[in-house]
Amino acid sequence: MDEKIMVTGSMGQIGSELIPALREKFGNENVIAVGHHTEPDQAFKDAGPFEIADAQDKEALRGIIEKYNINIIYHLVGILSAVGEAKPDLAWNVNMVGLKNILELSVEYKIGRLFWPSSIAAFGPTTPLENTPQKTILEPTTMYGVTKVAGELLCQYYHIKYGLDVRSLRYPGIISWKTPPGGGTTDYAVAIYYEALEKQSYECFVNENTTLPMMYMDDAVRATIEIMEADPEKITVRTAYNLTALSFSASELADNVGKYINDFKCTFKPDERQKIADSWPSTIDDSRARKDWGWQHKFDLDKISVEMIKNLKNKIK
């Protein structure tokens, strides 16, 4: 059977870069992008099928699954951490109702594989913050984190009860040049590059010692495709796999950016996002992902900075 892939949240940070990678691998017409309300640019629309649907609208999703005979789904829709704290009801409804709709439809239409993203937001202040293990305390203090823990358990439930092949990753902070910061607590690691190029300065919203797990988008996209292509028998975690590449402090990031942009100055003025960042781990043990399906990251901090600055120079000039 040909793979017919639906990607919800297609205009978000991950979706906007995962879709081109999937289309290169499986063919443009076999990857159906689904967005909520953001109208994509013409190049995106010309590249392959695009449909508009709200993840909370189960019948709209059903129509797309039937129209294209979908058999693989990447459900990426989500309200992120900082926005979720400002609008907790919206975060719950979008993140949980949307996921429940996709899970129910996946069982009904016998979807072969389903991917759903979790996050380090599933952790909380009672979680061990150094070398956080795969199985650990999950007591988040944000609505975003609550939806991630509930989502992980719901995915595992559908696997156990219905045999649904659902797979998930706990993404760290993701650094990308293609989409602007979108309301996440780790967005300082993206915004710093924009402002360094435009202003030679940046006021960081977490303190200089804040250290969080991070990953370049190319690694995140590759990890997402690799876990979906892994032998089902090798997938031993049906909540979500820990995933990481590297950890660095906000001051280490600022110093690294300064290596490549002359006269760059970074100041630190923590806001309400500091409390969220403090509840998340600084380093993560992702040895289970590396053992089960061969995960390996490729980008270190220097390589990330070189790629970000090179691409953003072309984007914002």
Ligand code: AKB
The other form holds:
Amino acid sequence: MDEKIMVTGSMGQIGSELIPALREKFGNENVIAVGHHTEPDQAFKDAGPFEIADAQDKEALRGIIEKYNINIIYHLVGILSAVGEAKPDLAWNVNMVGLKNILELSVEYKIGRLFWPSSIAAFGPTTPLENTPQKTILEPTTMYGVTKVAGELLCQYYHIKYGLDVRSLRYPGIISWKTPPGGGTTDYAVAIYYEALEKQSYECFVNENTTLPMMYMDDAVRATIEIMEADPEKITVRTAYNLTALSFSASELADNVGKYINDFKCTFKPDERQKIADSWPSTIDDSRARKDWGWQHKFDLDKISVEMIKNLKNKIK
Ligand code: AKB
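Which structure goes with the form predicted in complex with this ligand, now that we have seen the form predicted on its own?
Every component of the complex follows; first up is the chain already shown.
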């Protein structure tokens, strides 16, 4: 059967880069981008089908699934950690109602495979924060993290009860250049490149010792497609897989950016996001993903800095 893929959250950080990769693989007309409020630019609209729907509106989603005979879904809609702390009710409604709608529709329309993103935000201060195991304590202290743990369990429930082939990754901080930073705690690792190019300086909102698991977008997109392409019997985790590429402190990041941008200066002024960052692991054990479906990252920090600076220079000029 031909793949007819619906991607919600299409204008978000991951959606805006996953969709072109899926379109390249499966054909433009087979990947339906669903956005909520952000109007895509003309090039994005011209590249393939685009529909508007709020993930909280089940009937709107149903209409799209029926219109295109959807059989694979990537449900990427989500309010991230920092915005989720400012608007916890919104985070609960968008993240949970949206996911529940998609899970129910996936069972009703016999969707072949569903992807939903979890995050390192599923962990919390009581989790072992070094080399965090796949199976561990999940007591997050942010609303975003609460929705990630509840979402993981809901996905697993739908797999056990209805046989739904749902797959998920606990993404680390993702570094990318296409969408501007905003909404997430790990976004200092994106904003630093913008400001280094624009002002040769950056005031970082976490302290210099803050160390979090990170990944370049190309690796994140590849991981997402690879887990979805894996044979179902290889997927032994139906909550969400730990996933990482590398970990570095904010000062190591600043030093690395300084290797490529002359006279770059980084200062550190932690704000309310520090508390969130402190509650997340600094390193992650993702050996299960590596063993089950062959996960391997490709980008180290030097490669990330080179790519970010090259692409942002073109974007900003
Ligand atoms: C955030 O910082 O909220 C996200 C995430 C780690 O899920 N980037």
